[in-house]
Amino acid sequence: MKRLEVQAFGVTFRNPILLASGTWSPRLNELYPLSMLGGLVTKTITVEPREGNPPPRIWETEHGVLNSIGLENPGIDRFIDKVLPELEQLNPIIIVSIAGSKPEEFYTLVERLNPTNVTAYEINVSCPNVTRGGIELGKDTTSLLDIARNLRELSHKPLIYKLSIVHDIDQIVPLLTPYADGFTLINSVPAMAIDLQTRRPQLGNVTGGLSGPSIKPIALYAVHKAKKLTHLPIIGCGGVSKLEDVLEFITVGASLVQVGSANFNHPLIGKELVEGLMENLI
């Protein structure tokens, strides 16, 4: 329907509802077609496969869910000859997540992916559960600053810079401005659970990345934070769940939402959301 499609970053999105990085499995497409959302998100894509992050990596909190994946993924060439053309057989619109250690590997990874058929970049600047890169890296704003120039000069396609509430949004959103086609806020939440039964951490890597419902009124202040810095398009994610968080989100200003860790305990959350946008929209 033309009065759900979204304008952003060049792109026109079916409707405003994307699916989050990570949350998509081959699984969902056998309840509903991805093709009727407004697309989705890949799980963040090193240079080289990573294992991630020691067992446990999921802990599921009384308002959210702790996790501490680590950007396990097959790596850059099996994401391009495996991964990708089974994603283009569902017909969405793909947004790449990418991610590196050192600015070198981001310039790889941009380069390998421009001859696809991927609309879009997002660059996991804030990722919580990786020893280098991540939120160090999006603190780091020089070198950040950098990777954006050399970034805008390298892609063929829209950049949209994924940050943390850890970030100083005041700094970061007019410094990546120019070199930036929008934002996607926020990533999940630094966080720990400890057992009390053993005085240790729940999770194999100590600390991980909080998402879902305890998380929205974070995203909903950082993305009205960001809508006063920047005349870009903003992608709100965090908590989202049903179709009033949906429309929270695009009253402080995004244009698109993303929908996270809801896939995992229901499924038809994406399918759901359209639908309601429908309903209550048209």
Ligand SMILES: Cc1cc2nc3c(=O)[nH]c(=O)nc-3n(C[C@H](O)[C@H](O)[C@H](O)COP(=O)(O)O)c2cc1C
Contents of the next structure:
Amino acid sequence: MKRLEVQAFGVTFRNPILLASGTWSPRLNELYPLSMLGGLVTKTITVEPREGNPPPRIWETEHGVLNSIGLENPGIDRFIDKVLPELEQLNPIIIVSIAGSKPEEFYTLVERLNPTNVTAYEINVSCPNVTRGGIELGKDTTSLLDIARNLRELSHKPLIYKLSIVHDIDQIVPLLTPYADGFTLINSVPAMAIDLQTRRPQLGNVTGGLSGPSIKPIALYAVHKAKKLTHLPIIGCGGVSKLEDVLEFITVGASLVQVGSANFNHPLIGKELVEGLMENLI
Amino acid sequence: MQYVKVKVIKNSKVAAQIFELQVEVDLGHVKPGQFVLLYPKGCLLPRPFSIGDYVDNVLTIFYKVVGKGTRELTKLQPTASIYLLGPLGNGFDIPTHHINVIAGGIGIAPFFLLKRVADDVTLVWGVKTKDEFFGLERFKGWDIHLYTEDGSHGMQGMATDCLNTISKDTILACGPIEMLNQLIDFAISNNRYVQVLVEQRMGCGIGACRGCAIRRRAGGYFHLCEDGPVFDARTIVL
Ligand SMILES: Cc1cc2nc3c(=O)[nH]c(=O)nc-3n(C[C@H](O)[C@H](O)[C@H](O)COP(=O)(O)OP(=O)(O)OC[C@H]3O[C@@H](n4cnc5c(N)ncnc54)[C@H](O)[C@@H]3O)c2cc1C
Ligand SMILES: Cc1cc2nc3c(=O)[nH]c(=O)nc-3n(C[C@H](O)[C@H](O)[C@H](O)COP(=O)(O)O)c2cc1C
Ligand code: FES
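Could the form predicted in complex with the ligand be shown next, to go alongside the form predicted alone?
After this comes the whole thing, all chains and molecules, with the earlier chain placed first.
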């Protein structure tokens, strides 16, 4: 069992399988013990509650899942009071995903979460579904660098930056490396789908983010590229749905992987990947 | 709630574009209006279906073929298997006195199970044309009123035509969005308790994806898989 352990960001993960932000709920624990996973990344939390985007919010394309949830979340107060205590029962490794539309919001979130037992922060600067503080923030390197410097000062926990394929990885990864503990690559890819009958977009928000099998080659490319630009650990994310996918991400240099929309397709996927890795070792 | 691979017992056409799928599964206690997710081959997202009927560990789903996932379901042969997650959702709140049921098309599906727990029911079922009716014999004992839009069977018109004359008792309803919108207007203007089973695209069924948002009349959203699929018609906007 020990051989599946991964050390990254000063944290020991019992295995490299994490569940990605926005793609699992504590109810999965009714189907298998989530404690057997390497860790859990929470839905992105903001300072204020957000109600999310107008429906329809989700659509299946030929080889991917398109979503425009819009960072719906209960806000930091309710997260700390109500959500976190339940999550802490599920797995010792809880990585909290955070986002803000202003730099101060990131600081508030980290200050509020520092006294809790959460393991690390995943800084989401890559959400394709919000107008401010999402993917655009990751493109504004001056603001991003400023936030990263301040967060380095404020944070008592590892800082993992979650990036998008539309970001300039060549530029951002070296820029953030001095202030970061790791990177997650990638968030869902900006995309859209059309209903030809109505000639309208399939999503209420017009555009969304694509995830699932169709983005795996893009995510592998992003990890491969980032690996050459930083010595920090990388979490691979995008289209992981079978054991081979995990091994492919590890081959291009990922220390850990996150499983996202595959949880919708087969809720036992996290468990089966951990079991698959164990068998693969024998 | 459980996630299991279930065995297909039967999968056959019962009306125009409508199939009856029976699988073997122990769901424990279920309520009319609850649903399950099925995971058709080749689909990335599961598909929600009302629990049609459930007795002696045999679950019946009535599905209408509308797209990729339901087309895939038609290929299931007896002894084949498919993953199922459920039971999910709140189900109807079933009064002990007389109930009015209004169903449009395949919206009849959740009411076969109601037949097992309620006798004093007036059923109003409307379809476009008579080949869309199925399973009528199962409702024997209820007071049944049938409508077809083309007048090919029963009264000509829509199920909602009954609203002028329907008794004051609770209404349970399921059907296409136009029908549900009429019921929402009716419930608000008459301040009536109408329980509507609504549909929305879903990603997970367990509150994870936040994809199944249904607009709340008072602002913000409900989530179909956590707060529904049955709502007080006065509280939502479709
Ligand atoms: C709680 C609930 C109960 C339902 N009960 C029944 C039932 O008993 N019998 C029945 O025939 N149908 C029922 N439906 C509708 C059924 O889920 C859809 O017809 C089905 O998902 C269509 O899948 P498809 O791949 O064939 O269609 P496609 O149009 O190819 O599907 C594409 C995507 O849209 C989603 N989608 C399409 N139509 C609907 C819809 N009306 N509601 C929700 N998602 C949709 C699909 O799940 C899929 O993700 C129910 C829906 C809900 C939410
Ligand atoms: C419904 C849904 C909701 C998501 N919500 C978030 C979120 O809140 N924060 C975030 O950083 N990523 C979010 N993601 C992106 C995933 O965490 C992941 O990066 C992406 O889906 C790619 O991985 P996958 O192909 O394995 O799904 C969401 C994805 C989906 C499908
Ligand atoms: S279907 Fe995913 S939250 Fe309701």
